[in-house]
Structure formats: C-alpha cells, structure tokens
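Only one chain is shown below, in structure tokens, and it's the form predicted on its own.
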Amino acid sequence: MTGDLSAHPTVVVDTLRATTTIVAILANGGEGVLPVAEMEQALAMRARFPEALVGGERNNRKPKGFDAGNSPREFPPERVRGRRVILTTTNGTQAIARCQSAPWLAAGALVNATAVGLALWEQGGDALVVCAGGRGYPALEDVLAAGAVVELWPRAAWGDGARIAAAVWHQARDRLLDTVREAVHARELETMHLVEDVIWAAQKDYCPVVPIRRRDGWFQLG
C-alpha cells in the first residue's frame, strides 16, 4: 500500500457509497460504469452515450437532471441490465480520477472485498488500496473495507497503512454493521433516511465481482 500510483495496481474504496454502487450496477447486469469527477462532465457524456443512465450525488442528494442518485438500491437488474451508467460523486469518483495513471485499476468495497483482494494480489508486486475518505479526512468504513481486502495477503507484503487497516478490520469484523453505522458518513446518511444504503454496503462479499477499468475508462467486470 505504498508507492507511486503510476507504477502499481490499485483498488479504490468508497464504501459509502460510490464503489459499492459500481459493484452493484455491474453485479446486476450493467454493461459498464464510467466514473467522472464533475457533474458537467457526466451530463456532457450523456450526449455521447444517450442510452446511458446518469447517476451520482452532491452532498448525498441526486443532482438536478440526473436519472438516479448514488444508492446501490437505485440500480436493480430490471433497470441496468445491458445498460451503461455514467456516475459522479462527491468523493469516490474523485478518488478514481486521481488514480488514472495506475496500470490496473479496480473498484472495491466491503461487498466485494475478497474477490477484489484476490484479483489485486494476482497482479503481483507492490499494490495500492486507496481509501476515498471524505472532506479530506479518512473514513472509518473505507479503512475497514481496505482491511478486509489486504487481510488476504501475506503479512510480509503489508506496509504500515495495510497494518492499520487490517487492525481495524480484525477489531470490527464480528460487529460489521454496527461498526459501519458508527462512521460519520453513515450517520449522515441515516439522518437523510438512507439507512438501507448503509445496511446494503455493510454486507461483506455480498457481490463477489471485480469492476476493472478498461482502456476507454469504463469499468466492466473482470
């Protein structure tokens, strides 16, 4: 979990909720997800891909003109099967944008932790798990998911960041939902009546798929 982003395979984690939503879309039959940093960029891409849904949030709310927000529950199979989704969020898609130079880039969360951890390990050599966090600070739910990812690796491969994440994971793994609900962002979502999103995102290995960025920027199943 150390090194230059341009040199190492990378997984970006935004448990609440961007990468969880990306996993859900693809697990439910979506053709691809294009994470973009800015709302204007997302709406502009609709002109290029008029059949695509545009989803995302700012301050946890669906922006005007968007087809959906950033909830994994808004992208059931009957809505996304065979379709593309353009997604922009406050934190998660920003983190993905900052990792564009990575040679191999995947989206990870608690819901696909084992699958994405194994896929990352198979890349060989040093690797990175990037936690999106929020408002410039670490997020408990992201560190927790990162720990679930790196626990699959030999301890000799851990950097200090991996050791911290693994320690958080081992302390919380037996009370996973309760721990996620203690996170600042989870509490914010619950005040907005989005507790079901928090519950959805706290299910370890619920969707054992690996969204991987292709050369054109779209994430598809690996």
Second form
Number of protein chains: 2
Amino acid sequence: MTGDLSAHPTVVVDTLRATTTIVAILANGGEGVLPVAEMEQALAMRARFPEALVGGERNNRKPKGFDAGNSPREFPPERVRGRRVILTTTNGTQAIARCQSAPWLAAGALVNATAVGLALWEQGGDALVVCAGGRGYPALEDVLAAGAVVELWPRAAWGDGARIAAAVWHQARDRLLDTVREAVHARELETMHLVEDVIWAAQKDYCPVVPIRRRDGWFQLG
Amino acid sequence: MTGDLSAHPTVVVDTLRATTTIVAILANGGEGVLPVAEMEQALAMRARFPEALVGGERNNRKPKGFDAGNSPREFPPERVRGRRVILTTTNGTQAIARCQSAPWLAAGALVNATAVGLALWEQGGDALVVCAGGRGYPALEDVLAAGAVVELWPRAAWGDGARIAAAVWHQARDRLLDTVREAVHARELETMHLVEDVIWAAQKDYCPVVPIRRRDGWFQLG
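The structure above corresponds to the form predicted on its own; please provide the structure of the form predicted together with a further copy of the same chain.
Every chain and every other molecule in the complex is listed next, the one we just looked at coming first.
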C-alpha cells in the first residue's frame, strides 16, 4: 500500500525496532517522542528542541551526529526521564508519516500489544493496524505483533488482515522468541550483534502503555 | 506493493476467483487463457480471436457482452475443450499484468497449490508468490493458498512472507472450507449466491496442473 494510508483509528507496528523503542522511551518516563521520516528533519528539529535526544538508524546503525541509535536499551529511565526524543528510522517512522491523516494514531509492538489493542478497540469504527514491514514487503515480526494486538477483539470484528495476523500470532505464541528470531530483520540484527534488541522486542506486554500521537506530532502516553 | 513487481520466478494467486478459473479452464482442456487488465482490451482481443470465449467480472458480475463470468463452473470441458479464453477480472488479472517482467510466471490457487509450488521451486532463484488481494489489502484466501504453495519447500528457503502464509495455511488446513468462507470476498460471493464457487475454489489439489505464461501472454499448461 502506498500514499496516505488511513482515515481510520490506526496502530502502527514496527516491532524491530521503531515502535518498540517508542514504547520503551515513554514507559521509561520520556516526555515525548517525535518520529520523523528523514534524517535532515531530525537534525532540524534538534535546533528547535536543543534539550532533546536525537535517535534513530539507517541500515540498523546510529547515524553520525545522533545521540542514540534505535535500540530500546539505549533509552533507560535515567537517560530519558522528563526528556524529549526525536527519532528517525528506515521503516517505522516512514510508516507513521504515511498515517498522518489518521484521526487517532498509536504506536504498537509486542511489548504493548494487549494495551494498545484494547485502546484501539475502544476507538470503535473501522480500525486499522498498519505493519511497517521492510523494503516493501511484510515483516513476520510485525504481522505477529498485529495478531497479538487484535487477539482480544471479537472474531466477528476481524477483517482478512486481522485473520491472517491472528493465525500467525496463534502459531507463534508458544515459541515467541524463536519465531521472532526466524524473521529476516531479526537475523540481520543478530549478525550486527544486536540480538539483545530482538529479545527485548519479543517480551509481550512488558510495557503496557499506549503511545498516542498528539496534534503537534509528538507521541505521549494516553 | 505497486508498480512492476517482479524480476523473479513468480506465481500469482487470486483464489477467488481469477487464478482458480484459469486453472479450471486449462484442466478442462482449454487451449489457452489470456488474462487482460481492462474490459476494453478483452473486447479488442476478441476481434483478433473471434472464436475465443470472453469471460470475466466487474463487481463479481459478468459484464455486458461477455460470454461468461468468472466462475470456474462456467468453463466445463464440453465448453472449453480446444478453445481459447480471454479473461478480465477486478483483481487477479491486474495482479498478473503487474508481474509482466517475471522471467517465469504461473497461475496458482488452492486447486493446484502443490503442483504449482513444486514447479516454482524447480525454477530456483528468488521465487515470489504474489497475492492479488482486493482493494489494496491482502485477502485471507490468497495468503492461505500461498501457504499451501510453499508448504513443501524447505523451511530455510522461506522468507518472512512465506512464513506468514505457511502459518495461515497451517492453522486452516484442517478446516479449509470453513476458513475460506470466513474471508471477506467469500462472504460477498455468498451474498450473490455464488457459494458454489467458494466451495469449488477450496478443493485443494483438485486440478494438479500448472498454467504458465507464454511469450505472447497466453497461459497454457506447462
């Protein structure tokens, strides 16, 4: 899918790692996260918010001049409490940018799947879970997390995408970490010695908070 | 995904109903099927092949001036043996058109899943299964069939898409017809009294043939 995706209440999922990291930052006491699509935007926003941390990645690595990469482990409470974070990543923040017209937009991942799924359900209407994927293809760890997001919804409310995701989640739930580690992106991160991020991202419901986009584009806890 | 999809050996899947119908036509002795994206193209091709049947649908219904709709049951052996069929549908023939640069292109569905899966595997290289879906979203019955197509491949050859599809197939296989009937498109067809088409399309490996696109665009048995 292309263009502007959504006139629906929407949860964007990028399990490895953007939305997992957004959840981690806010669960750890960060004041807000601003996802931006381009590196130049991130650096331009730093001029407006000089006290903010600038984090993100290209090709899974921290760009030059950034304060942090895109690992949830780089944003512990002692670093982020009360601070703003500007974040730009290869897939996740682009997917968020493509949902800008959503009337309600939240960041979802395995670590907050149940909480964000119930919050989306409460929005009613024709809710959408957008999987960021990578290189134009669906990513296993995103579809898996989307299945965990919709798991508690009544089956009758599931469209085809939810049924697909729920089947993937159902098959994976009893061997969750092993399944996430089979995903292409997880294997890439492992070769870059980032397996701890994969393990972190696979902790279902570890951070039961709901990052919601405010009118100014910043995500804060709902 | 948009644009021209594929420089890969490719199977296009539109379980309800285009690729199921292509398989049915050729299994029943049809000489060839030409999928075209637009209705005008279909009628223009009839001028070149006046003996051909012109079939297809818009909004699940047979267009005016067409010989047949898009039901596999409309192409029995006594009607299609030795004949050509020109076919245009809402999603499936569009998906085929978007794979025109594939070096090897076949039509897949539940009714030929094992046969077409093995034929694709024999092509080697970076094989792709393209799910036609509908209205820009994935369709349950296509992802399900894609899972059946890749089922016999070594797991190590599965990318994320194959793992997603295989999980959906695995969960559905013991209640296949019930699962297909839960799909949005199946429910639409049922409301149009086309439930027999849904039942037909859910017969796994009922027609173990492989429709392959020739250089001139016609699909024939491999």
